[in-house]
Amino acid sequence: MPARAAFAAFLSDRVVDARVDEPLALHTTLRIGGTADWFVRPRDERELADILRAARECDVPWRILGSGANILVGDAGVCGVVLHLGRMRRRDGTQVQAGYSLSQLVKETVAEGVSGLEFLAGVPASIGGAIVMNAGGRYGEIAQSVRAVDVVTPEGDVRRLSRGEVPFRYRSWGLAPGHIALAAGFQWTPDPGTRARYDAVLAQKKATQPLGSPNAGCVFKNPPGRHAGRLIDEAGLKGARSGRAHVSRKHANFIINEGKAIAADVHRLIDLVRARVNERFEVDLELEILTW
């Protein structure tokens, strides 16, 4: 039997839940991508672990997908199987799956008056993704609240890593690719000025990023000792447009689509900005944004 056969049929026989040409755009924060040949959802940490080892046996090329923010899908799709942890999304204290909501968890943390993770209000991700990506801003990143990151290692062991085992990084958890982020244990401190500080960080967002508009969030990171955003408002690409896509008027480090943008709308976006600040400022902007 063909290798992909082959997975195909241990999916049907496993009753894993597994849609056949999914299109990406729907499970993304920018609404853009086109289909995955398999899009999986696991039950949990057995069933994900089963089914990479099947992926790999089958030789089936495979990525993790958690809210669908800071991604870029292609218009033509991901060959291979696409794993959304969606479903992974329990929370024991401060012990929390890959899959549960960011937003939520802030939501329900400041309720619970305690302070580490406020800063992160208005950041749509899911905890795996905010791991991997050190999800942060101006007032801090994930990182500094995380306590043990809870892994499948790219041999497809399950590990436990203590903070200081993660060589979190601006935008990055640093850890080599192949490693999946299963979980994260936090440390927070009880603190009453936790709802204030939630409510001004929101408000500060609110005002300055196109929050209610499908965007992939922050699409350059900052070069050191610059603001990205500021560097393109400075080039005048405010505005600027391609196809149904454009730069935020709101905040230029942002792309918003329209309507039935397409990723290469997007790239073209990217390759304008990229010249344009290059040229103005001498300065190469580095993708924030993932791009598949």
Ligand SMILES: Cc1cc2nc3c(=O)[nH]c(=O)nc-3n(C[C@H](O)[C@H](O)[C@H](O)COP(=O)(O)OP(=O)(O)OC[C@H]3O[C@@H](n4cnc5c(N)ncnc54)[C@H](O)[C@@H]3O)c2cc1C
Given for the second form:
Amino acid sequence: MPARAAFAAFLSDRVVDARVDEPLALHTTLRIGGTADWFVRPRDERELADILRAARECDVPWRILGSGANILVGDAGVCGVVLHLGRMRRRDGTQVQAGYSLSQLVKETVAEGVSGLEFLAGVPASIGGAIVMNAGGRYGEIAQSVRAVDVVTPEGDVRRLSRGEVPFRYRSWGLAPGHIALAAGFQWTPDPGTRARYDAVLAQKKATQPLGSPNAGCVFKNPPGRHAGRLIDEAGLKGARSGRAHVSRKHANFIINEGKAIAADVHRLIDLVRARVNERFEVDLELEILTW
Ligand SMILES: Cc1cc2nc3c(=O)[nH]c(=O)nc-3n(C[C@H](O)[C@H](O)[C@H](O)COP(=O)(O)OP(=O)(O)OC[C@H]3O[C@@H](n4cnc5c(N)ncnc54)[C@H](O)[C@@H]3O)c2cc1C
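Given the form predicted alone above, I would also like to look at the protein as it appears in the form predicted in complex with this ligand.
Below is the whole assembly, all chains and molecules, this chain first.
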């Protein structure tokens, strides 16, 4: 049996939650993107390990999708299997699985009066995606309250890495591609000021970000010592458009899907922004969003 057919047979025999040709626009906050050959939601670590083994044996490429809040999926979609860890979402005190919602965890810790995650108010993410991207902002990064991360290594072994063994940096956990975040252990400290900080961060986000329209957060990383949004604004690009996508007037580092944008619209806008900012400030903007 050809390898792809063998993988399809494995999924239909052994995996409950597997879909074929699933539109990824349904699973990204930008609401853009073609289909995945297979879209699979493993029930637990064992099923995840079985799927990874089968994919390796059948030479089928795989990717992990969290909440899809930082990804621009191409119009042609992606080959292979997209693994979504949304069914792996248990929380046991400070130990939280990758599929758990970050915003839910933030709200819970605020209600519990412990500090550590309140500055991530308004960041849409799964715990896995937040760890891998080292989500954060002007008040700090998730890495600061991480105690340990459970990972699957590219060789398929499960390991618990202490905070010091994960080389977190700006918008990345720094581990080689092929690692999967399974869960994170956190350390939070009781602090009566947590709710006030959470409310302040959320209010600031609502005032400055276009949260009502499909987007993927900041498109570009801040260059050292500079603000990508400010550079884009000063290059006169607020409102610049391509097809059905435009640069937000509220926050110049956000690209908005007006409803029917395609990935090609967004890519053209990204190229325009990069070229103009480079022309004006001699700065090369680097993408923060990931392109699939
Ligand atoms: C309105 C809005 C506001 C935002 N504000 C912020 C902000 O203030 N700060 C900030 O940092 N980001 C922000 N973002 C971007 C986004 O929320 C973060 O990057 C977030 O961490 C993405 O998490 P996710 O679960 O959606 O990951 P995805 O976008 O699904 O995936 C991101 C990357 O992580 C990988 N990945 C996901 N889960 C796993 C896993 N378990 N194991 C291995 N790899 C995995 C994916 O393969 C992909 O490479 C914002 C986005 C939006 C839409």
